[in-house]
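The data below hold one chain only, encoded as structure tokens and taken in the form predicted on its own.
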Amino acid sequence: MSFKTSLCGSASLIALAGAIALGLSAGPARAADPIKIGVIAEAQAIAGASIPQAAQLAADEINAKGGVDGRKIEIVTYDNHSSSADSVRAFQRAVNEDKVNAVITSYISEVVLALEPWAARLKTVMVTPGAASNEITKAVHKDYDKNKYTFHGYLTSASLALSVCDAAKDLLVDGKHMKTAVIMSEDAAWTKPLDVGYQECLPKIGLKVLDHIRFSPDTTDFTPIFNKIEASKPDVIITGISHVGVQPTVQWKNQQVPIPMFGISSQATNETFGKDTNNASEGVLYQGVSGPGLAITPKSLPFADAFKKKFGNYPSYAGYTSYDEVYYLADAIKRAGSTDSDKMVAALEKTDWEGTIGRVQFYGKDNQFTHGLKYGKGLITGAMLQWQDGKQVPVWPKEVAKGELKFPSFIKLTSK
């Protein structure tokens, strides 16, 4: 679906004046043409539904303030049905038929990795709001001239592991004196480097890894997995789950697994997760780039509240990033004075934008994560939230925390 916006009269004159001021060669009609951003996402998925919604909200806000030098932003959306093949077809249509100027796409790493060669072939700027695999940015680093059109608008798996470990050090090791962990991750492209990161950083913060379990995203019965974990008697389960979330969480509660879950759980970032799990989410700890009640920057709460007012629920993590991406794509186009892909790439590489998730800057050519978001204090660190009494409560970092750790009665904290 898409909407068309035509400008006339004084708006056209303003757009033309802006184009002349920027030194563009466009005539009056072209100067008023909208800037088209394609959004290819998992519109029916718990974590993906927020992507097109947040992008539209950002476009509406920008357009209400006059657009980009008089040009409105038009969001053209495509539901990829969580399919790489459907995503490729949508990308080709977006560029060749709908003539989009840039594409925001997917929270699934396999999808983004399938689209990266197409961004190169069609020389179209592509930003992901939720995929995490290190391979996305490594491809840019290995063949910059070919893959420079891809930007990683979410933390890489390596950075996510660091964020989880930084939070675990403060909350679990220092706060609860925990000493042991089991890693439980779905078998997917993004979790391979995530688990490598976990295995490296967890021992460094004082959590001995007792076991490492990878399971198929098609798993429906987690009983054997939880039984195996309980046999190891860890203090905590460190998770890497995104394509699944509801099923293991419901079974975790139903089976009264006495070990807390802490880590990445993408579905838990959406406010609907409590209802989706019939409140089995109570006590689940998850990493997020922002969240309800979490003032990462002055822009975080106004966006979350505006999103809830418009769509009825707070966004998933990919909603925050998608919203930011529309803004800094618009900013890059304004600074570039053009929608030419190469000029947009050069402008995006100089991005220094305060968004809802922190200060957005991208790693350069010399970094192995070229075009990945910079991680660290003063930039983006992520946060840890916990489901408490049906709400998502920020518990880390302490400067923005709104509550202390709180677990359901079946959780037994073994370490003192």
The other form holds:
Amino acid sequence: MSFKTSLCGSASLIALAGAIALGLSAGPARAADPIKIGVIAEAQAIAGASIPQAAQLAADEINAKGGVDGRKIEIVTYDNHSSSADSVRAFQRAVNEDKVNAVITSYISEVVLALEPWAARLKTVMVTPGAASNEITKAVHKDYDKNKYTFHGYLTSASLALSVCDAAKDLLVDGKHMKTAVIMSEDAAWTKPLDVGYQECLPKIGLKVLDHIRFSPDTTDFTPIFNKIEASKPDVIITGISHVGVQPTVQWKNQQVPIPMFGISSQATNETFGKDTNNASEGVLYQGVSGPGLAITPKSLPFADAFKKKFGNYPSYAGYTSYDEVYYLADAIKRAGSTDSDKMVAALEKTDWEGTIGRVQFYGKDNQFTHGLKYGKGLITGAMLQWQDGKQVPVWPKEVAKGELKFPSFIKLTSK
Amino acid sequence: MLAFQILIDGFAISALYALGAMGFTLIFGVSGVLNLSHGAIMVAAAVAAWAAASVLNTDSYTGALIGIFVALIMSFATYFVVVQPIQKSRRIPNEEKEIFVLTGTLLWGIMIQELIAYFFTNNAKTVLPIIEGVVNIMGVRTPQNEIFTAVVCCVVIGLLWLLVNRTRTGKVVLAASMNPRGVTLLGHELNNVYIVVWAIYGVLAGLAGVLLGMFLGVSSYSVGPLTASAFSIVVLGGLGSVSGSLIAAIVVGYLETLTAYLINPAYRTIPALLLLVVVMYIRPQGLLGRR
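Can you give me the structure for the form predicted in complex with the partner chain, which would complement the form predicted on its own we have just seen?
Shown next: the complete complex, the earlier chain at its head.
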């Protein structure tokens, strides 16, 4: 045997052995295939950055306890650069190439609304941890068979408005005898139903709406807006802001607008908001489903602490919901005994999971917000927090409150 | 009351716009470079000032100086890494160099923007104001820092005028903007003139960025709109004309403020852009342009 042929022979032997080894290892691996969850989120935005991190934390915890029936959970993340187009591409790639079993995505309503038809087309379960528009769940209600794969893992704008009004009744109307308000919100998909909700519920709790200002999310100079609001002399400004937050807050303080801000202010939920605004945040009141030091359920604080230990900062609001979502997706897969999308949908609809933001249950087919989170006492009510001395302090509801309302000196409470 | 409010706010905004556009137009006037990374450099300065104050806990003056220093470094980086290699390249035909510089600085700006978003997120940051508190001017509650901003802008613009018209270096810069060949014939190294101009540009852009960060706040999203607003002010005033930019900045600043107060804050930028289109039709060289 010449040297050349022996080399060839051994090479083909190795190749053959390799092929057999591959064939053998592929067999048993299939039985313990990981459950893949795609996470498409805004890695560059504070609210979005927590989404993949919290999902990973939940997956690590579940895997450390043996996974779901022996199957590990694998998180596959995609940065969508806050863009709907990028999100659609990521979604297609996640489902078609990376073969994920479910998708957790985005805090931006526009992104989720763009993905909803894709969840239907590709028959893939999708849950959002942070978007709020009513349209997401309304689409499920309208065409259930098509859109049933979408679940809304955060409060709808309608519920958010209710939560703000419930808190305003106790804190402002009963507590500070306030009578009038101006609604100030950014022009975006999620604030349309929010404003409708505000206009409906504020008069009911005894706050007359004097004016309603919607502004472009690109606004940088808020002087004219505050000026207009001040001219109508309201007792409080009810906010609906998420794309903006730092800038209006800083200008509110720099111009010493003497009216408190109360409502939804997503950026204020971030732990870094105080630093980003150089503590102009003092006195800002915002609705949250969670927050550092806010023990909504026994799971809230351990999660927040574990997150901070691992990533160096507390999670954004969408971090809490994203963490819960991995858990109840895993729970649904376990109950369904399968990662088949239709079976997962059926199992998810029966979800009754105590998460970090409350008891998670979804509205059924008959409710106009099909697959939206159920709002109410004993389920999820949200909370009201206030920035005080550089910290986020829960002030409502009473059960979780850790402080009283406190305002910076330039705020003049008109009716006491 | 509303009239005074518009007068005061419009003045502060105009002064800031003028400062931002001044360096931009100077560079074009002298070296023919349209620097589309302008907005990115301004935002980098503001974010650096913010980071210095809130991460390193410096006081607001040191923070502002760090911001301006960062802009100076970025300005030189823009020149030496992006602009000069294109201008000196033998493989790019001369008549295409302007387009290459335009594209190069645009991409450079996007790179800076993405880096800022990556390291500091795309949420807005605000620079710690140098002076806190408000004063009452004829019934208008005005933040003292807004007055400070306007004063600094006016002083710096005045200093720039003195530098260009009253010093030897300035006169060489001015001459270079009129006839670069003539300047080299007089024995001045054109390269040194460019370095001086980019240094002035860096300081101006940095100062404008830091003041903007104090006044309104910036995020990585501001990069595009800031470049666009400097660009439209400079085109309106006449490309390369410093006094034209000054007038254009005041026109744009007041037009925006009037719109925001009297019509709707959401339509703020629209009338100024319409004006730009009209000027392009009637007077393509801009208000005070030579070409």
